[in-house]
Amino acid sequence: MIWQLEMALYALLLAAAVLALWTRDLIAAVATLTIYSFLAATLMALMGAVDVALTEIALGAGVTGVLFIGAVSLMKRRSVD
């Protein structure tokens, strides 16, 4: 059973980066690289590093997510490619 959730989570892992590199919006690209990085902090608590999950959450997903909504507020939101 757990394979089974792992295997999912594993396919949301690679759905949330591909959405990640298609995004024009800057914002919505922070928000999908958030979801990433919960995603990989709740694998990593499967597999039993929790040490692990808890620094990725804390660093990975707020730290990082605060500083680059702050860098984009400088920047223009869209992408211009």
Second form
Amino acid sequence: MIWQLEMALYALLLAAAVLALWTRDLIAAVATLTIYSFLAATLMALMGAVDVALTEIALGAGVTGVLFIGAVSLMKRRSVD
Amino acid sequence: MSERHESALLHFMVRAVMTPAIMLYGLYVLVHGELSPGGGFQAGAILAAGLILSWLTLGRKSESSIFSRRTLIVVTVLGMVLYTGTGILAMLFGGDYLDYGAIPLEWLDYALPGELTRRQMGVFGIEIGVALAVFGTLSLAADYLTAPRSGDEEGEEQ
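What would the structure be for the form predicted in complex with the partner chain, rather than the form predicted on its own?
Every chain and every other molecule in the complex is listed next, the one we just looked at coming first.
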């Protein structure tokens, strides 16, 4: 495995996680969490766990994003704390 | 979330390109599930993701869609019945629960030696059941969450 690629993916993973916590726009937080899931799935596939990566990409990046968007659509879009 | 967009390109891309491609990939993951990464759960999630994508972009027209709420409930129950039925079928032929080797499928023996064929077909039936159940459950969850609400709790149409 190319270790530069792996380090870049880890850095992007951390950046996505911090951004999802930092932003006040909940839709943006959901989108950032989707990016986080996609990067995590890429890392899992690079490490050889293709089955786990497939589950992560289907659930983490696909379905939970939709369910979070559905939940956000029931309340106010911006968090206040 | 349920208003319709009138872009012809969006309609074409979602309805004719992306959703069929996602659904076909889900079927691929399902059929090759016992030999390669994937399986019933992932296939069901991918199928549901394709359906939910078309709902999110094109809007939900529950009257004209073939995947109405009732159909999805039937699909979910059918998947569970298929899983349980495969297990109980093995019990009826003298094996344990989910012991696929006991199911008499000798007419399939031209493909693989008997025991392997029976076990592979048993796993295949189980995975189809899991895929149907996961597909129905996830689609139903997304459907209820993104349903248009009139008033506070009055948006529960059939």
